[in-house]
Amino acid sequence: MSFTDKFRHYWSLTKPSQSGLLLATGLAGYMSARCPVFNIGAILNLSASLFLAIAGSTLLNMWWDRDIDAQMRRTQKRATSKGLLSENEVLRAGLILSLIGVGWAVAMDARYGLIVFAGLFFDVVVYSIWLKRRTAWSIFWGGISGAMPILAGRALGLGAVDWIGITLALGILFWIPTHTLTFSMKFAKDYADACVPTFPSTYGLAVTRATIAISSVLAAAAMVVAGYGIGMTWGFLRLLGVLSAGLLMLAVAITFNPSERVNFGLFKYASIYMLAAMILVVIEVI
């Protein structure tokens, strides 16, 4: 095999969209702070860290997954499913990852560094290895790891760990359940056949959407809330409403006429939602 097909299945394995994601609330969380912004050395250190620390933990995912992912329909093409990367080539290069990840951000400033690493933490550890395949109730915590990312951006940043900086973490993880559910009813099934019980399949549908919109109201309140705090201008705060009641009425509607469509309408407009919230905070602070 090639370097570069050998890159391309690692890169692959990596999440590229979701990790990408992750990086853009770090960055987020950094700027809301009102820090010099144009500090290039730090937000090229802050994002070298913090992804390699997030593809670090995503290709450890991969490799204790391998064996579910393999028995998955949407999860079948991918490198450690197929064979195309052994599991010690994979186990290597995630533990290379994290290790330089968090070192990284450790050097640069230790309760950074500690945030990060409670995040991969809880991400491989307490999420995959643990939870995943014994309860539904996996992704909440596990929502604990996709918060980290802008806890830690504003940790460093600001030097502390304030109640902004909380509340937007509480914004990110009351919004993975918005995502990750409706993504677990879409693949129902394939879960199923893997044995990983979901909340469709431990609590039924109904239970599902008001789970969903329940996390939709929380997650948009926080983000509003943490938006005050950072002191956005009122049209700022606006824009960021019209945004959020967006995700409510999907919520809304999935709650009480659901279907396919609205469904995957949600799942897409969840990550839209959160990526412009995300570019909204460093607009406001430039």
Second form
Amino acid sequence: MSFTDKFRHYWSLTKPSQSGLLLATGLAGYMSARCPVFNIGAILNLSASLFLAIAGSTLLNMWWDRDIDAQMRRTQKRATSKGLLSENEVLRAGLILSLIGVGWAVAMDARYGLIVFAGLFFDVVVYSIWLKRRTAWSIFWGGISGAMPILAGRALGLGAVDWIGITLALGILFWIPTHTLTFSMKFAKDYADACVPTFPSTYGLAVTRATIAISSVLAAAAMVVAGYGIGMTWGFLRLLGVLSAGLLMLAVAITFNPSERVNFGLFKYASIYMLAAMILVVIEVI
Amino acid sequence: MKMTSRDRILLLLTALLASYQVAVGIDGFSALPIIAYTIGFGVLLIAALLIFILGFDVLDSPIVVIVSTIIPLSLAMGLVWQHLASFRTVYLLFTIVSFLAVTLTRSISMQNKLPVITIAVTHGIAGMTIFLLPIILSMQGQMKPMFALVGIGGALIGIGGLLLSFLKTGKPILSREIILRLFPILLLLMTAFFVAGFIYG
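Having gone through the form predicted on its own, I am curious about the other one (the form predicted together with the partner chain); can you provide its structure?
Now the full complex is given, and it begins with the chain already shown.
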């Protein structure tokens, strides 16, 4: 296999869109501290360490889940499922990237490094290895892991963990079910084939939709409160409120008038919402 | 009908312009106009994003008629509150009553022409307000000449509303394909005229 092909396979295994969104939350968290945002050195160090840690943990997840990925139609074409990359090679790459990412983070700042490590630990050990095949509630721990980059970024910028950082992290934590539960509804059969418990298969569609609605409300509330705490201008808070209203509207629609289309709409809108919220935080401080 | 990359770009630009207007373009106004414009441009923003995500099929939803009423009603309310102080209460009442009437007549199955008349009256009054008021104000010198762009935006809202209505009634004067091709362009132009009118007027 050529180097280019191998790089392409590894790149797709790091889930670039998801990793990019998590990296964006980390950068937004850092900038939200209103530290000197044009400190290019710090931003490059933050981006590199966080990206390596996120990419490393994603590779480790891919390595661990290769058997269930092979059973699910959506993930059958992954390089790990198709055997395009050897298991040991992916494990080694995941461990190396994780070690470099976390090590780099610790070298920059111990507190920051500890939070980055916590994110990796919750994602790989607690979510994937321990709980994913046992309980539908694994997504809660996956959510905690997803909330770590923004908390880490803010802790690095501020030099402390404060209530705003925790609220931003809660915003991500509550946003993740909106994203993952709509996904698990869309691919319910895939998860059932692989015997992975999900909210739809464990509690039914009605409870899943209600959970999505409640978590959307909490995510939107947390983001607006965090925005206020950061000191966002009223104009930006208005815009955040409008975007949050869109999220709530879709959450209500999926609860009372569910359909495949609304489900897909909420799934996509939730990603746009979070990206827009992060961009707003960054523009606000610039 | 499948959405093209051009359509997506136009919708994204519309969403960005509407976002700018909500976040920056209405700063310094009094409370009610800020609420009214936030609702109007906010609905425009969410609508552009939802069409971007879900495609043109979303326009077939029955709720579109109700949602598309919010935009002209709230923008007209904002304009009247800012520039026609003596009509504030009357127009606020008109806005609330006509929105409730549109929602009610579209939620209950009716065999008569009441739903169509309600929509026509609501869009007619709100549309004429957005179209004429900025043009008159700029001609009288009460506002800068560029404020008339808001009126052009109002005219484009009217055209967009007409095209949507034709699409919904199933008796379009233009084919569905042409209407949907034109729709993102109209949405962007309308938003651009509004934003430019507010900035330079």
